[in-house]
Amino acid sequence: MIGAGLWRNPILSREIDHRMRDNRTYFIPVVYISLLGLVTLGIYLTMGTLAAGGPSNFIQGWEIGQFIFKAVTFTQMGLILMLVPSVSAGAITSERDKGTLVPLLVTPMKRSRITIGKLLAPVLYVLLLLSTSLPFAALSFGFGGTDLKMLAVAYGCMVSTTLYVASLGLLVSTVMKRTVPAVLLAYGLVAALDIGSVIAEVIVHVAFKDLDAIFFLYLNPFAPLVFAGEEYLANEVSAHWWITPVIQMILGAFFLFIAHLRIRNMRS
């Protein structure tokens, strides 16, 4: 019943229909898959060349598989951080730019359905892109070095990052008046959170040299991918990779709540 009600959301249906009529909807997946293919091929050729030029067993097959898996997942995380702000930060501002915000607000539809529809439209599009990348990530299984747990962890972290950044973009869209400034602000906030977390972590460890704990680095979306890989290699818990998705879900829920309040209080 919940799923059926979700798909009957007119905002979500309209956003999907509009996106499917946009030529960029088909151009972006082609670029996305081509880039992942080039990264995979580059890693394979590089590792193969090193293995051929080194001594026997210089590079194991599982190492090639793990390098391919890391390259694919890290590339996808970077693409998510580049793509999601551009498609979510214009959720409300694009309505204002086209002059359709007032007709949208005066409809008898609940504001909560507007919020959910505007959030899920970019999220579902990114999930579609993630599904197309599964063959590249699964390719590493043939070489070894990864397993289904690592695949689930990596894609779970990418999904949580998508929801987190999409919620932030939606909030920015309710604050700004025009699409271009909203997109630029969303990119700036994402960059500040990602790069700032690394800088803050370095400053803390420089100030407290004997400190072994991790604090701000958990805010970085790339951190759980690194931590999960370390756990797989060491076969032990080296860091709590799941902390980052939990933080993202909490912050994403907060951003979504504030965005919904602003949409609910908008006047036609």
Given for the second form:
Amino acid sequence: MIGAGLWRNPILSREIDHRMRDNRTYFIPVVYISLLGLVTLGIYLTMGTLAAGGPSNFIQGWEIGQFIFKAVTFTQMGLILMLVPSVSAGAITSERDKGTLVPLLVTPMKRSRITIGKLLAPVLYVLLLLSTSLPFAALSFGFGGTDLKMLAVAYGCMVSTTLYVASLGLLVSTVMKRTVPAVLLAYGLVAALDIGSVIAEVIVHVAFKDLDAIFFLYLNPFAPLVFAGEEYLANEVSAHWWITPVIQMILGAFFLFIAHLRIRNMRS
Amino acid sequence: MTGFGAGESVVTVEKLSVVFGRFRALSDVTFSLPKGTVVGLVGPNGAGKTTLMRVLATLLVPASGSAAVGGCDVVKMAGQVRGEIGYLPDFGGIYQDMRAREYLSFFAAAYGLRPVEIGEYIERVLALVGLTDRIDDFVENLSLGMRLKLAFARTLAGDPSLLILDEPLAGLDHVARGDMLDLLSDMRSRGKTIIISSHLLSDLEKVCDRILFLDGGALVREPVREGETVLYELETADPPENLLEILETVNGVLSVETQAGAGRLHRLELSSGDEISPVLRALLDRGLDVVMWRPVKEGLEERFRRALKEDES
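Got the form predicted alone; any chance of the form predicted together with its partner chain too?
What follows is the entire complex, opening with the chain shown before.
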């Protein structure tokens, strides 16, 4: 019933229709898959070349699989962080730019439907992209480089990051008046998460040498992939992968709540 | 949906004021509109027409005073008000990448129409605005007049009791304007209450039952309606020194205005039903030669100017 209700959300239907009419919608998956394919091929050929160097350079199949898995998941996380802000930060501002926000606001439609529709449209698109990458994950799985649990963790983290960044982008879109500044601000915030979290962590370690906390790294979307990899390899586990998605869910829900309040009280 | 009986007020505005920072966009505006009235909002740019419409469309919160549509306060019961109104902003606001059918379907769904009702609604409104044969055309391929008709069709999605149309005639050629005026007449015959703003006063005159003049955010005294008074233009041989004094004694003379120039041309406003002959007799008795007199039809623009002048004085 919830699914049927979602599908009857006119905002979501319109966003999907709009996206499917845009040539970029088809161009982006082509680039996305091509990039993942190139990364996979590059790793396969590089490791093959290394293995051909002699008996001392013997590389097992599962190692190739693991490299492919890591490269594919990290590349995908990067692509998500590049794609989602540009789509979600324009959710409301683009309506404002086109002058279509006012006709929307004077309909008796519940504002929560606008919020949900605007949030889910980019999320569904990214889910489509993620689904196209499954053959590469399967390749890694075939090499023995990963298992189902690790696959679920990696894809779960990517979905969590997508929802989190989409909520952040939507909030930015309700705050800013125009699309271009909104997208730039959203990219700035995402960059602060990626690079800023690492810099903050380094500063904390330099300033407080005894402090062993890695709080700032938990804000980094790539962190759970690293931590989960450590767990998988049964190396020394420095941190828990699940903390990042939990933080993302809490912050994402907060961003969404504020975005919804702003949309609910939006007049013109 | 709230039902309205004939004579009940669909719109009630009481001492409404809107402030943007230090700028007072509307100041103590008060009026009410019975069901089925077509009201023209007239005033110079920045007079507060769009602001007033936006308050009624639940898009602006007033600083003080109140406004209600169908008895529902536009701030406290905004959701109910939105179900009662169809609002056409002055910039259209149409998705260019949709087909006419999809555009109407989208808004019909936003107004809560069930899937079975949506098809019927689209056919009905497209026939009404004369776009049935363009149903599958993309909006970007429609002319400005057609887009406006489509936007107008969208405002009917919730079967509103009140239509708020901000400059719906702007930028249209005379044919499209004629079509739009026909649509408004049609809406009036269906009992819709309509508030319409336009700078094309001659067009407003054709469809409006009542005109509200706004200037500087305030309602200018509502001028006499066409037909309530009679205007005459009168020319005397010499400029009279005591015209006002003479005509004060004549029943039915409401105002006298001497035109610029030699001071021989005068405009008289008489109550409807009163004739010019007592005026002429009074002038002749005082030795004034009247060279010419003729009735004058006063347009909305002139009435607006006169109302402004009277308001200032």
